[in-house]
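Presented as structure tokens, the chain that follows is alone, the form predicted on its own.
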Amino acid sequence: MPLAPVDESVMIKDLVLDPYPIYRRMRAETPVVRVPSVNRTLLTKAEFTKMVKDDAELFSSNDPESPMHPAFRAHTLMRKDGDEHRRERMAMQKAFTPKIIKTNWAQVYRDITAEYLDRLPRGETVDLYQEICGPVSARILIHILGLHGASDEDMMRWSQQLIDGAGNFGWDPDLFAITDRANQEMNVLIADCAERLRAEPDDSALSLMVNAADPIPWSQVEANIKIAIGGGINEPRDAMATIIYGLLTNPEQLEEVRRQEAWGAAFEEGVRWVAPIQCSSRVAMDDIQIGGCDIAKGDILMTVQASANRDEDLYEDSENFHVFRDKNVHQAFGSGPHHCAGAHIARRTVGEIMMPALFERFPNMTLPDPEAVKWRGFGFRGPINMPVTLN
């Protein structure tokens, strides 16, 4: 079998600005393709991305060339497999369970959402990305993790800096210098909060880890919290902004979502249409063939769930936002052992609480200029602004 073809035309900046036409071409012409600018073999079809994600023995998460390690200054659970991955994941998993969210935190999330919506001025145009999507996600995450004392601004800044560092496939040293400073700040906060939670335990993720009968090492407690900061803000933030855009640019769908109270379906379509986490790396642990191409042991693969979520084999009219699909088997939260631990939280907070509250408060909200919305990101993607008029 031949090696995967090489595409030297694709640059990281192209993927940051608008990857979807590139992925559409790749799915049709070169679904397995080596891209030198990111130093990985991209897999763009859903069957390939799921196969790789589901098989942790053949495809390891421990990518030795991932920028995640310098960005987080740690070997995080995202780059681990098997028992080691499971132990660190389970150390804080209880804080993310549906039962804990429903019984302990759901009303807190409703109160936070209402508080931030109360601040918005009716009749004016505001940037919901800055005023709601980011801050509400940050404030909810502070409660989930037990990081009381952190500001919304700190959490949003750290999250974005970690995301930029983890996606720094061009290995820009300036981005790693920024994540170094962010890590120092987060370490101080995490240590202070841990001391408080040892004295006054609660059901937050940090409290569960520091008060465990058999705790994981402190370095991994820090790493777990940072992983949650990196993913726990951008996923709900970007999902919410994407859904707002999708519904306001498709008013007939918005009307039907309201009529059926189909906010959960709107959430699933939003994360399918523009996956907040666009791609992930895996390392081939043996020689194998994918899509008729030889993959050598040690090759670094990139599963592009952003592309898999628009695979024409699974979806009709895949490039467009359509809430009421017959089926929506997206991979926005990954697949296999590394399926996103915060998926239930995102569904609960965005789909069940934040979206209904926003559209109930401002039933005639409009997006005056859809062209003004800017989308960015290769590893992580979403709108970076959302200027709406509140009515």
The other form holds:
Amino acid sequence: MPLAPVDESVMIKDLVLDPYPIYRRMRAETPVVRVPSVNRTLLTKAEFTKMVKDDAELFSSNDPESPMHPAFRAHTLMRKDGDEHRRERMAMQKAFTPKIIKTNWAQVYRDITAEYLDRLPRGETVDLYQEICGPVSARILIHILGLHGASDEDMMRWSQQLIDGAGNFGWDPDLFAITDRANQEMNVLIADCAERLRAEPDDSALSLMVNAADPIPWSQVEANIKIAIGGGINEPRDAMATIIYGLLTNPEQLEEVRRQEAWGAAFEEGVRWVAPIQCSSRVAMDDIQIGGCDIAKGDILMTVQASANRDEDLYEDSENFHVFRDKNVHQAFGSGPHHCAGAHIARRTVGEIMMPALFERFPNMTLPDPEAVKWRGFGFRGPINMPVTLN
Amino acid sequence: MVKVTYVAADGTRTTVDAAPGSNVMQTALDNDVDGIVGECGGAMMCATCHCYVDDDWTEKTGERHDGEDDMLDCAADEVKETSRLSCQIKLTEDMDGLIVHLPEEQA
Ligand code: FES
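After the form predicted on its own, can we look at the form predicted in complex with its partner chain?
Complete assembly follows, chain above in first position.
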């Protein structure tokens, strides 16, 4: 069989600005395609992305060329397979269960959301992305992880720095110098918090890990917390901003969501439409064919779930935001062993708590100039501002 | 082929034909049975495929697998003695007629 075609025309900067027209063309013309600027083979159809993610033996997460390793100064569970991955993940998974959230945390999260909403002025135009989406996500994460003492600003900065480092495919030493400093700061905080949690255990992720009967190595405790910081702020923040945009630019849908209290469905559609994590890497462990193209052992594939989520085979009018779809089986949380560990939390905090609280507090909120909203990102994507008039 | 019946939380019953070797989660997805999400594709990492095996069938479906208990803790709905992750129930010929009940919520 032939090798996958090569697309020299696609540049990273185009993908950062607006990847969707590019993915749409790829789905139609070259669903398996080598893109030299990204140095990977992109898979843009839902069938292929799911197949690759579900088969961890044939498609390993252990990408040797991932900038994640230097960015996190660790071999994190994101880049591991099999039993080692499961053990490290399960060490903190219980802090992320629906039951723990419902019984122990839901009220705390409601209070946090209310407190941040209290600070907002009525009748003015405010950047919700800056004032709410990021800070509320950060504050809630501090509780989930057990990192009391961290500020919202620290959490948001670390999260962004880790993400920038993990996406540093150009291996820019300045970016790794920044993540080095962030790692030092986080290590100090994690050690302090661990000491406190050993004395006073709670249901936070860090407490579970340090108080476990058979704890994972300290290096992996640190790595797990950093992965959660990297993944636990941007994703709810971006999901929230995307859903706000989708609802405010489709007022008839917003009205119906309110009437039916369909915030969960709005959440699912938001993350389908613009998946906060747009793509992931996997390494082919054997020679194989995908979509009629030869993939050689060792090739690095990029599953583009952002594109899978708009696959015309699965969705009608896939490029647009429609809360009330018949079926909305999307891959925003991935699939297979690395299925997002925070999926339940995201659904409950963003979908069940943050969104209804915001729209209840400001029932006549408007987005006066949708064109003013800027979207960015290739690996991670969402709006970077959300100027909304609060009423 | 074996028959599997899914009983939704509201009592609606859906019976489908399944191939031995497939699992109860995948069979539901292949037949558009609502109430099972199976978001991790059977990797035992999402707990969105939770089901309660009908009392008459628990012997045939056997014990929970290694790690299944821990993941069941992550299920959205109440975990009972008959709770299983449906992706971990592999259908065999002698499960013809299997009945599983579905929880109200999966995510
Ligand atoms: S499908 Fe995810 S645990 Fe069964």
